[in-house]
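The form predicted on its own is given below as one chain in structure tokens.
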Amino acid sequence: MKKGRASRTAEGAAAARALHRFGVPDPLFDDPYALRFTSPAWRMLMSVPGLGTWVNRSLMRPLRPVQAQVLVRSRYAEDQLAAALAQVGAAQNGRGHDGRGAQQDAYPAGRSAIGQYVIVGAGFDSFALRRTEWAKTLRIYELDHPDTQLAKRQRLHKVSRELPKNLEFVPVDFERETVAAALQRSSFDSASPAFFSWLGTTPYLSNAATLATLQAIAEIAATGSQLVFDYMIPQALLHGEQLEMMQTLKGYTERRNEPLCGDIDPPRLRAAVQAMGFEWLEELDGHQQYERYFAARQDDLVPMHATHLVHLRRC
């Protein structure tokens, strides 16, 4: 990322969410604020009638799996957050549900409710504006690089002059400072359970920085806290079209001076986070993401197999 400016890949993710709203009757993830957070060039491009649909279906076709990944990771994280909050709310009745609507044991008796939502590497996420019903009960913390966060705040003020009072911005450079150190400068309560969402960041970090961040979250998260994050598997595990897609994405990020540099072998990652004190709740590879979120769709969205989604709970 170039010093002094917002992440271009974060802007690209906002554009992917914005484009998904053109001509899609059943959006996988609906973000009505995404267009306002894109770069001026993207906003101008998508303001031309009919052009947004054409860009979505034609110009962006080589990157459609990347767009699908941007959408599904946000959908999955918020599905798991909804399930965690529903489990807490259903504790009195003794039953809860998971992110797929299935019944499961309610949140363990005696455990405090999740009242904090930490968005690590928030980029141009619009959760605080979109999900006002949750924003009323959650203290929201957005962690990101200072340059990207400054641009985000400037654009937020153009979208909404009155920002949610429970939203707190915490600047952090993940290569130089831990999440724990950053949150200690904020009002975050390390004694109370929180839900952490960390999306679209680990491929741009060294493996050492990724593991250090997971360790920092483990250290500051109270028992019962949950974490959803995504990570990229080694290129050697990909074949055919999926390998070609990975190479296309690498070229895209390199041209924007934000090269992909992190990928982790799945068994090594699982062993590492369990040693940190996390319970491994679920991992979705590309096939499993497709079956849960894409199989019934009528469009051509298919997720990248290079990226896995993981759901953890702090023991």
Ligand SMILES: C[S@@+](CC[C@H](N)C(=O)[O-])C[C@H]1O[C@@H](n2cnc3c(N)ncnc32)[C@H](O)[C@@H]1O
The other form holds:
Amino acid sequence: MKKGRASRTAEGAAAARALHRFGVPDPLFDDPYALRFTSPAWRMLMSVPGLGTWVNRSLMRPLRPVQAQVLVRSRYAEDQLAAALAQVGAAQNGRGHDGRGAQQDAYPAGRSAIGQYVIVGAGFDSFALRRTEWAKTLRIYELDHPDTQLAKRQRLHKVSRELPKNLEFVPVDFERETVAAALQRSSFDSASPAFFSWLGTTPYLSNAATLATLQAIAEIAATGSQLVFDYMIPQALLHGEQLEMMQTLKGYTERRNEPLCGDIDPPRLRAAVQAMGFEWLEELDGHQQYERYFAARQDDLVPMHATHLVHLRRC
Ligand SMILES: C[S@@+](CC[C@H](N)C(=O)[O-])C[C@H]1O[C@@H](n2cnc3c(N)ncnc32)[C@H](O)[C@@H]1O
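Other form of same protein, the form predicted together with this ligand, not the form predicted on its own:
Up next: the whole complex, starting with the chain shown before.
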């Protein structure tokens, strides 16, 4: 990241979510705040009537799998959060939620043991504003690089003068400090179960920093806590169009001073996190993401195979 400036890839992710609202009748992930959080240049472009739809339909086409990746990781994390919050409710009212089908709008009924949501590497995620019903019962912690977080707070102030009272910002540089050390500076209660999401960040960190962050989450998370994160698999496992897409993305992030530098072999990652004390609940590769979230869509959204989604529980 460039010193003193918000993460450009975080702004790019917000732009991808904002563009997905133009001319898309059935959003995979609907974020009405994304436009206001993205960079001034993206905001200006999308404010020209008709231009947002054109950019989304035409200009974005070569980057469609990257956009799909941005959308599906947030959708997956919030589906798993909904399922975690519904666990007690399901036992009480006899219905469950498997995270499939339409995006969940209603707050899951019942009281869950999970009362804290930690958004690691939050970028311009708007959960606290978007999911007000869910947010009511959760204490929300946003952890991010201080430069991105400062820009987020300034933009947030323009979107909503009154910040949600249950939202706490915790600045952290993962290359210098662990999630556990950062959370100890906040009101986070390590004796109570929490849900963690960590999206779109591990590819920008060294593998050592990624594993250290997972270890730190294992240390600070109470038994029963859950974590959803995504990671990039080694290029050697990609072929054809998927390899070309990965190379395009590498060029895009390098030009923005945020080179992709982390990729991990799936069996190695699984063994490492299990040794840390996590139960491996689920991993979705590109094909599985496609089957769950994209196969029934009428548009050209398809996920990148370079990124896998993982759901863990602290034992
Ligand atoms: C691609 S953005 C993803 C943001 C958000 N999770 C999303 O899905 O839109 C990557 C995020 O990682 C954060 N990040 C990158 N390197 C970091 C570091 N060393 N310490 C803390 N955060 C970092 C950036 O500030 C940015 O918010």
